[in-house]
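Read the single chain below, which is given as C-alpha cells and is the form predicted alone.
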Amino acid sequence: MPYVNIKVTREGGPDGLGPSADQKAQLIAGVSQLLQDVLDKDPATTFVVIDEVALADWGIGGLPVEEYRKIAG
C-alpha cells in the first residue's frame, strides 16, 4: 500500500494560486501509474496526497524561494 506525498508551492496554475484540480488529478493518476508500472503496485491501494505550501514557507539554498530566484536569475 504505497503512500506518496507531493509538496508544491502555492503558485502557478491557471489562477496563479497553485495547481488546478485537473493538474492535481493528472499528478495522482501519473504517480499511481508509475508505481504500477515500476513496482507492480495496485492503484486501488495507492495513496497520493498533494500538499500546497505557501511560497513564503519554502526555502532553497538557505534562502526563501523568492530571494533565491532573484539571485539565480
Contents of the next structure:
There are 6 protein chains.
Amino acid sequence: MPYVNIKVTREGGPDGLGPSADQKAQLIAGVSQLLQDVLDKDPATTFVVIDEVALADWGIGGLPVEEYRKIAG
Amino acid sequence: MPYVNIKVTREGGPDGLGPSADQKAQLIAGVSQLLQDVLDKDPATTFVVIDEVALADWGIGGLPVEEYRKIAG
Amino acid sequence: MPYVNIKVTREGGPDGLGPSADQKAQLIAGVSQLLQDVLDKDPATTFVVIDEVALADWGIGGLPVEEYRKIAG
Amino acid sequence: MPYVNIKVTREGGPDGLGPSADQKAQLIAGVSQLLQDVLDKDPATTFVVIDEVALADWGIGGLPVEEYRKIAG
Amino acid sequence: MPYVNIKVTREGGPDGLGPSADQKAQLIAGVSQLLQDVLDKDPATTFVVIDEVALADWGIGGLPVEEYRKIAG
Amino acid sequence: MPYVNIKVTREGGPDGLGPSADQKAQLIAGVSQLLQDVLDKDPATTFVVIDEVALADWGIGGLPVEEYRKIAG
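Given the form predicted alone above, produce the structure of the same protein in the form predicted in complex with another copy of the chain.
Below is the whole assembly, all chains and molecules, this chain first.
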C-alpha cells in the first residue's frame, strides 16, 4: 500500500499553467505501474498525490526557481 | 509536540467544495484529543495541518480518483 | 480516501522508547474513526502513517526539544 | 542535496495575504546558506518548497489558529 | 525540478526486510524517467526520496496493516 | 507557527554517519531565527523536524545518489 507524493512546479502543460488532467493521469498510472512492476504492489492500495507548487514557492541554488534559471542559463 | 498532516480530497462539505471550517475544526479538536488520550500529548504543542487535494491530483488504483470511482462502482 | 501522517517524538510508551504497538493501533483506529464521523470517509481507503522522530531531530523554540524543556521548565 | 519544506500560515506580508515574493526569496536564500554553513551542502542541489496554509487549515491547542489566538491572547 | 516521495511498507525484498538497493534504484530510475516522458522534466533536477515504514506504523481500514490483512484476507 | 522539515542524506558529520547533535541544533536555531527575522514568527511556536535519509533512499539524476556522484564527478 504505497503512498507517493509528486511535487512539480506549476508551469508547462497545455496552457502554461501546469500539467493537464491527462498528464496527471499519466503520472498516476505510470508510478502505480512502476510500484507493481518493481515491488509487486497492488495498485488498488497505491495512493498518489500530486502537488503543484507556484514558481515563487520553489527554491534551488539559494534562489527562487525563476531567478535561478536566469543565472543558470 | 506532535505534528499531524491530514490530506483529504476537495469534495463534500456543505457546498460540495470541501470540508467546512466547522468540519476542519472538528478534525483539529478530535485528533488533538486523540493524541492527548493515547499518548498524553499536550494539545498546546500539537500542530494539525489540513490539506485539501483536488480530485485530479489524487490517484488510486492507477487512476485519478473520479475515474477510479466510475470503475470501482 | 484520506492520508494522515502523525509525527511524534520517540519517547514515552511502555519502555520509554516510543509509543507501543498497541498505542499506535489506537491512533490508527481513532483517526480513521474521526474521519468517518466528521467527513464520512470510508476507513477502508484511509491510510495512516506514523513517524517517530528522535528527540535530537525535533526542534521547538529554536532548540532541540530536550534543551527546550530544560528551559521551558 | 537537502530538501527543505517550510509551512507557514497564509497571513502577514505586505497585503496581509501571506509572505511576499521577496520574503520567500529571503527564506530560500537563508535556509540554503544555513545548510551550506552548517553541513557544507551545495546550494545548487538544495531544494526549498514553501507552503502557505490557510488559517482554517492550521490547528494548535485543539483549535483552528484564529480561535486559538483569541483564547491564548 | 520535481520532488518525489515514495513511502512503502518495510517488507518484501530479497530478505523480507524491505526493498533491496537494486529495487530502490529501479524506483528512482523509473519515476525520474516517467517525469521526463510526461512533463519533460530533467532528471538532473529530479529528487526522489524513498521511505520504508514499519508495518506497525502503517494503518489502513482503521487497523495496523498486519491486522487488516488478517481480516481482509 | 511555522513547521519546517529538513531532509538531508545520512553522511558527513563527525563520524561520517550523519550530522552531529550539535549540527542539528545549529540547523534548528538557524531556521527558527530566519523565520523570526523574515516573517516575525515566534520561535516558541516554530517546529523543526530533521530527517536523515540513507544514501540508497535518495535519488537524483535517475540514480541513487552514490551512483550519481560517480558519474557527475
